[in-house]
Amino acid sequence: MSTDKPSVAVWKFASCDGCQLTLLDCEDELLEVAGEVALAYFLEAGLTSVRGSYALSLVEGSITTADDARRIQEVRQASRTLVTIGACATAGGIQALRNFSEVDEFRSIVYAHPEFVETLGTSTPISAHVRVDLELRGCPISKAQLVETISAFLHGRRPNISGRSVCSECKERGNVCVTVAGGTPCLGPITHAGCEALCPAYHRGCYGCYGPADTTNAPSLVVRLREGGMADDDIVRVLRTFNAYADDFRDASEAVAAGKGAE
């Protein structure tokens, strides 16, 4: 397209649009970018018209389908930086819980007719299927790290996104443990901060929405939920959720059905 602005383009795959609707959620600061940037393609508002390459793609949502697969290679060939947005992209998503089990029996079970569902036996992100410059977890991903990156790109700068834990955070915000206070089960320790400690700030436990920290010790984590009380099963329940198929979290609840996970 022919501007001086660089543009952006934003892609959805399998997913429930939140990631979109974050961007969309950023009134104040989405109007200051869209200054700097030209919205070349953004299904979700309504922006289809426009197409070519792009500086900056943002994809939203996990590989399902053999379409998917097909089109995420178009994507990545017309992006020159391509960012996933969401625990779907990033990690498969909730819809990875299938790749536990047989898709055939999801599929009967849900759909009156499902042989006319045509679909991938796994979910996976989309770093599986091509190059990825950056990753923002969450579910849904946090306004604050989608500006940040937006800025980043602008500037031509790596994005100030820290890998701590959720635990880090709620130092922060002076929460008392849930966990060493009150004996509630947590991922905090192990997943990725963004959230602001939103559920520990409320005296829940983490559920680990943004996935695993940079620095993970899933295995310890399995013991101290042992020791809580917690039954193995609801260890596996607990860590297969949003971002089930990520790597740490999957080789971990992996591990405790499989009867480990102490070692």
Contents of the next structure:
Amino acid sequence: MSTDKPSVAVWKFASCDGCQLTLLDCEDELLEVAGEVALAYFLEAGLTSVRGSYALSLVEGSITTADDARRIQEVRQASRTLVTIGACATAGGIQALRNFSEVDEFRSIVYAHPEFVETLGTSTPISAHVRVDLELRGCPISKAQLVETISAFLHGRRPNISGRSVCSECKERGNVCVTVAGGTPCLGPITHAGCEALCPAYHRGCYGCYGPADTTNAPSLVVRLREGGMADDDIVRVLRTFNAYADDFRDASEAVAAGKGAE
Amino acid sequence: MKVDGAASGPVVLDTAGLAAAVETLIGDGWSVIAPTVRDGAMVHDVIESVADLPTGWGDKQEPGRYRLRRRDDSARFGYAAPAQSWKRLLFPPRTTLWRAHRPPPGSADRDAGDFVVQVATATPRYAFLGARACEVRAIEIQDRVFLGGAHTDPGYRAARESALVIAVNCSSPADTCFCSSMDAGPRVASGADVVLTEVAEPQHREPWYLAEAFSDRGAALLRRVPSAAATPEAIDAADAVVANAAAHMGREMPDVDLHELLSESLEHPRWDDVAERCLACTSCTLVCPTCFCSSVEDVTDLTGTEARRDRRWASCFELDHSYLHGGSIRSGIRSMYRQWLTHKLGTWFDQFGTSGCVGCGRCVTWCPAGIDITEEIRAIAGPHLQEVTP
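Given the form predicted on its own, state the structure of the form predicted in complex with its partner chain.
To see the whole picture, the full complex is given below, headed by that same chain.
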């Protein structure tokens, strides 16, 4: 690179682009980011080989094709620090629903010419393929956590990204618990913080966009959801969204789907 | 301490007297904070007048469940512990401790190589209206934590020393309350400036208040508002309110030596049992009025010219809370829950000379899994209980 600024690359795998758009959504900080780093964007997956080397790679998306499985190895080799951004890159994303099913069936139903579609049977997180230095959760990621991560990277400090639950953020924000005071089903007790308890602040239960917290007890929450009147089919659905294949959510939904632990 | 002398003897305030007290405080520049109704619960907030108080509202609290209910009178303080405690104001969930600024290159300050550091200083003037005995006791316990010993917390000190506490003896304990068995209520014994007892009248007639000054500031406030001398009948009526509350505690902490019991029960099978139910969500510790753990976060901006240190609430149910070099020493829910309960009810005595529990019941009500610490103690104490109650 012709500049002294650290080079930052943004890579896209199987994803909706929402997380990298978060970078563009940093209206107030975008010029500062652009002033401090040399930004290289690789928006499309068509690039066949990785050129150059990068101080920081932000990786969006999951691995769903053999090409991508190879390309992520090249990205890792070209990157000093690799940070995954969002639920797809961190847990396989909504497209990991295929992991619970037969992908050939989907392919034949959805596409007029399924023979042209080459895809793996699973959608897997980046960490299933290469070493990851930091994972930013969320669908999409939080703007504040992204800026915090880039700031921390620039100044050689540890980013302040806590793995506590959404309940912590509700209590910090002063939200009244929607489950305790309203009987609303909520994944907050098992979900990773980072959204600043956005949904409960608007009287909705947490949808688990940030995936499992550091320490969870999903089987106990399942008991609680059942006590609140939620049917098992619905419990499986609520656990199988953007982070369906994250370990704790997957194990819990599979146990419920298999009829385990029901009264 | 109670102030002697006729001027500070108990007086009776009617609604106009209470309203005058609130107006006087606001006029003197206090932020008057009191329970208000928000999002289906009692929540402490700034009030502008007595009209903002939750008139005619009560609550129903059970393990893992909270509901507001309508009372058949016009009591303004006819409910148990609100959703969160006064801790939010004295020990806020997030505070900036200091900020540092690096002046731009070329400026004189920058040439000296200095960061300019500013220590955050906030001097709020809070008047807490409606604090219950359990809550006042909790403030005293946090006073020991933050102000006792060699190292005191300047932010807590500033907020606490200016805070005026107008407590209310409890009339309506919840199903989750057990302050009586923690010797923390329902009557306020100390730690307040004024203590009110609300006597609600039937058919939505206006309630009235027996008011006692517990400090010079409290006596001065009462002298400035319209009141009547308290008759023996008024004092009896107020005593009956508190006695009725004491008789209606929803729960009881088992009467055993908790410090000894817990220190002997570190491998009790009940810890495995509770670990199956506990969500490790941190709710109990954050709604607890005495839990005081915090974590600091150092933050820099993108350009490296601004830095700050924030302190935020932390919890023993966070994996990072016990992180030492190489890993977290309490990595499972069993050890996290055991840490919380043994500290709260046992080793708190070693550290601060009292229990860390005041029996407000918040950890029971606001636990999404409905875990009841009195029930956990009962299970752990099993055989001990039979010994003391043959």
